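Single chain ahead, written as structure tokens, the form predicted alone.
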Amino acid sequence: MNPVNDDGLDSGASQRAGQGLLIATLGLLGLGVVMVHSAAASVAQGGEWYARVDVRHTFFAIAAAAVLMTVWRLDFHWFFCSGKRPVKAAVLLALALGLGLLVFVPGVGHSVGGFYRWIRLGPAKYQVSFQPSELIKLALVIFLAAWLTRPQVNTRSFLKTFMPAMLLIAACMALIISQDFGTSMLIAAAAGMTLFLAGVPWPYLGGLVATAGLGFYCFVFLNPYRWSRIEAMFDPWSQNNQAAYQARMSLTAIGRGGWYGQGLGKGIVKQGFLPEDTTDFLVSAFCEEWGFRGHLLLMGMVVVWTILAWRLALKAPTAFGKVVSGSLAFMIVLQMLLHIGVNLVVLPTKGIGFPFMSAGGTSLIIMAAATAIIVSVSRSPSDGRRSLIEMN
């Protein structure tokens, strides 16, 4: 007989869902390695072998798989919920925000396309880039979940709970929004879901919507560069709008794929015609080579991943487990849908990669860690797993 958790749910079913989520994530990581190699194969890359996009992505994918298969075994209930206050979660968030500030330090922060989103780590010859906003996404959700699910916290209190949470979310967004508007909106959405799942009354969340609207007005409507992307979404075939080029090439790639696709490695638009084909427009490159059938396969994997993650969130034995796993699953699935929407030109172009597949070391590691946490907290906090302090 399988043991049953406090909600009367079969822990065996939870274990199977967790195993399924790990396998689905590994499948997406493997598919991403194949597609990044294919998308990068037609573009000559100078420099040392380790500077190649496909080689670096493979290393990071292996590292992400290692994180995934190791971290899920740890007891995050102990790590984030021990003690009267969420000190460990607060330290993680403070570390993430500190790294976010380093982006603006000359000589440390690294600019690409005029935006400072990365810091460089390691010796000059072997430097790797780290994107602090990815860690902030994870750390903010964890801290909010650990704080709001404590018995002494009244989630219905506007002044004692909602306003401090809003100020914290606003501070995180303010650090990122000028350099990465898309990620800041994703952070706001994930934080809003965390508040909602923790029991904050939904009318209060109107403040987040108002904040997002103000951010859109200031950083999109009043910004000609970003507003041109909105116009490109409505008219991707415009020859007068330079921002429409990526949208137009994305639709061209998808259209060329047809039902059967051009075949793996036989895409044309990736030969310098579609910028960011290994990151922001990976799905377009995928559709050209795999066709509509491949797109259905990918969407099926997304649906399976979503169902398994949501089942784990529902089966989590603690309030913290339910809130943090549900919020992290929402964040990852939302990012998947945003990436697909951008590639289909039903959303404006923004720098959001496809989780587990797009090239980008920081994102791969953080998304793998988030998935591992979803699996970890869906299990009983007293099932005999090793705590983090025992691992050290």
Given for the second form:
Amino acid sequence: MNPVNDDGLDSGASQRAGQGLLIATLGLLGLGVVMVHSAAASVAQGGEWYARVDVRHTFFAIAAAAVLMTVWRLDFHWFFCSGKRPVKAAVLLALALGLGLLVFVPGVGHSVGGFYRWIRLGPAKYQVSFQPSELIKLALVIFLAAWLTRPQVNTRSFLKTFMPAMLLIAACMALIISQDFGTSMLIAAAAGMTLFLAGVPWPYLGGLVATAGLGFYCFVFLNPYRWSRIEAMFDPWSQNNQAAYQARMSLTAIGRGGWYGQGLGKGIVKQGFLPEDTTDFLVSAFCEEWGFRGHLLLMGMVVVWTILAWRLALKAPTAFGKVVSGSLAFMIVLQMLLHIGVNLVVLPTKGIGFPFMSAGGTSLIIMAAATAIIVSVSRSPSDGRRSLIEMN
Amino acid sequence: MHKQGIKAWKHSLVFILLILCIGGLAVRHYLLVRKDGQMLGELARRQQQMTIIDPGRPGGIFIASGRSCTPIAISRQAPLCFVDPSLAPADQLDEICRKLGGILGKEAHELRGAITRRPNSRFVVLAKQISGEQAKAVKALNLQCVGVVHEWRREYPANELCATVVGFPPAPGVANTGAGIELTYKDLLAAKDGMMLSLTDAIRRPVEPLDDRRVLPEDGSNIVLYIDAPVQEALEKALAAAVEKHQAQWANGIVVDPKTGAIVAMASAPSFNPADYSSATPANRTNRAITVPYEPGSVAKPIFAAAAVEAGIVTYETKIFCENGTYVMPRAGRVSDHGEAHGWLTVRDGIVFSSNICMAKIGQMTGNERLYEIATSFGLGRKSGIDLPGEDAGIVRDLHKWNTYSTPRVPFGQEVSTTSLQLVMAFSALVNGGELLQPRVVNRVLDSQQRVVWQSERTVVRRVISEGVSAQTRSVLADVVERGTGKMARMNRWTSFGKTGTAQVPGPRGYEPGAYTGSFIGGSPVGEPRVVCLISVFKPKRAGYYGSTVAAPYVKDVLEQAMVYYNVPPDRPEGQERRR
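Switch from the form predicted alone, shown above, to the form predicted in complex with the partner chain and output its structure.
Below: every chain and molecule of the assembly, starting with the one above.
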């Protein structure tokens, strides 16, 4: 029944962990809807009902829940691992990169705050924005996992495995880095994790991390804007620029929240003081209203989510399942940590949304899909398809 | 199958690290709240709290009208439209101004100018006292930079009625402004502003009021005057008519209740509208009844005569030879009876026909020292202490400056100057049984809940004559109206008394030729006087100048109105009614 279950856990336990992960994710989605409504109930409301952040977020959260509850039933082993080469995963990645390029096409690409991160679709009044970098994040991890777990792979080969993978990662990052530094870093981290989990020798990766650290340093140090964000992290009270202001407001919100919080809806820092309170600083707004106590609860949910995803990754019946679920779970949890880290001003101010909770339709749906994939690949491949895997 | 296999420890390492990171972040949050929590909370309070002044309502001034009170000065909330230029988008300014101009009825470029002149202000007033509909329309524009607030606006619903008494409030921060009750009682009328603390959003709009830190405003006290609206109105009409008919420079008048000292009417013409006081001349803004002293002339005669009777120097029936119209005295000049020749007259008839020579002889019998005492004891040349600003003391010179010329002249009202208020109070003392009373304008003070916090009381300054002499004086003064110089003040249904006065106006060198103050002071009814009324008309140019013609008929009108208003039963026997 479970030919490749290394841990010897039965599929019943796996099923329960999968259900638990789905429920935890739905819980985070629900909490996100509440918090976005609370944080959005402030200054810049008005205009078309459709343009309202809270209304849109509700619709996207419902859509994300629908994605979550349907996609986990699909069989991704069969989808991505059939055949000798991961063609379908490659097509998905190519599609994602194509959309990523569309961002720079005038008329389709859409900028907010000077950054081209979105493409816009639909009639003028009811446009839907789509953020290709989110899709690239998912597609790259899936492709790398599928590619590195194909039967004929030699993960230890520097030239045949490591270099092409690095080139691909670099290409993906290059597409995004100028417009969305945070996401490109996240992509690098997730892809690196995929390589690590798939068995690429860690000295390669260690060398890569060292190189990346050096590159990061140069990249940040040579750009005054980025450097100011680093400085703001160390002492946001000493300077008066946008990044330091955001950090100060974030601290103010957390300080005002104190131990027990002001109570739901009673936050004041969200009233126009804290920018991006529905996205990049959602946890700050949450802390103001729920306090340290509420934040512990949220972090508890994150821990539960992490443990469930970890167990699912270990129980995955195939190598592809283990690698892809481990990488995706790492990516999601890392993004949560980075978000909280930025909000607590231990990391430089960087636009990173909280998965499942922050406003942003693309992110919600991609994250839901990623979770569904984690749950899906932890199951045994369905009987009809098992022969394919065993054949591999 | 995958050649290297997937090692479980890698997964475990990664996820344990992640969970440790979560723990680390929780510790960071804990330390943050523990160490900086208070400081951050304080910062938040400073940034996100704002104090909103909640202005209290200034008190009102009321006058009596029947059994109820009529507001004469009240504060009402009026909407005001303002713009916060820092929130006005520069590219939309033209359109905003055009829209606002349409609502407020102003030129768009005018508004634009007002906004661009003070770009750094947060509060540029575009229009004050707009209507409720305009306020609604402005709010309906739903512009972030435009707002409507309410301010207390002082209103004078009766316009000019009682203007000189009510006055106008002092301009904030400007010394020596304000007049009348509004000035004297500015502290009582003023409201204590309340304070609301509110949490605000980033563009300083109040979001959530902090009720526990709220200070409620205290409304100002209300002041009820003794002024009776109908009598006041009658007096003002009479004064305006007198100024109009006789082309006088001005006229003033007071109606007082002689038993209590309550001022029931006080006016000056020409007057002004308190709501628009800045457009009036300073002279018209003053309350001439208390601020302008003048030589009283013959109206002062009964004061000195009654005092002489009280002192036993003469009685009203003592006969005095009036020198057939011209009396020349050694070292005291010449006194005439303005063209009339009287022989022997009783003191009573001396008053009735207003003989200067009679009074001059009484003065000579009384002597300077006593005359001085009489003048000051009746309150002449001294401030009465009325609670209105700008009172003049008048002039009664120090005794050592008096000479032999003073002796015959002071008793008929020369060489002293008095305000109308002093005269009317002295006259009240003559007819009310002999007590000089403190004049009072304010009846009572009510707090914002309409509870009486202060009630004025009748205050006797001193007794000046006995009740008996007072009664005799009333009958003498009644004779003035019945058969003497005051016939014009005779009413058909009520008995009345009074005394005319025609004084020359002193100029830089002696008396100004052709300049007179015509006055009449009278009251009704004779038995128990209910009101005493004085009207003085300054420098009448047309249709006579004697008090008997320029003042007496108007006093009669006021008295008649007052009798009707106070519901005094007519006391003149039917048969004595005279048809005119």
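Rigid core: the largest C-alpha set superposing within 1.5 Å between the two forms. Positions refer to the first chain, counted from 1. Predicted, not measured: the structure shown is a model, and the values here were computed from it.
J.: Examine Asn240 after superposing the rigid core and state whether its CA is displaced by 2 Å or more between these two forms.
T.: True for Asn240: a C-alpha shift of 2 Å or more.
J.: Is the shift of Pro203 between these two forms large enough to count as movement, that is, does its C-alpha move by 2 Å or more after the core is superposed?
T.: No, Pro203 moves less than 2 Å.
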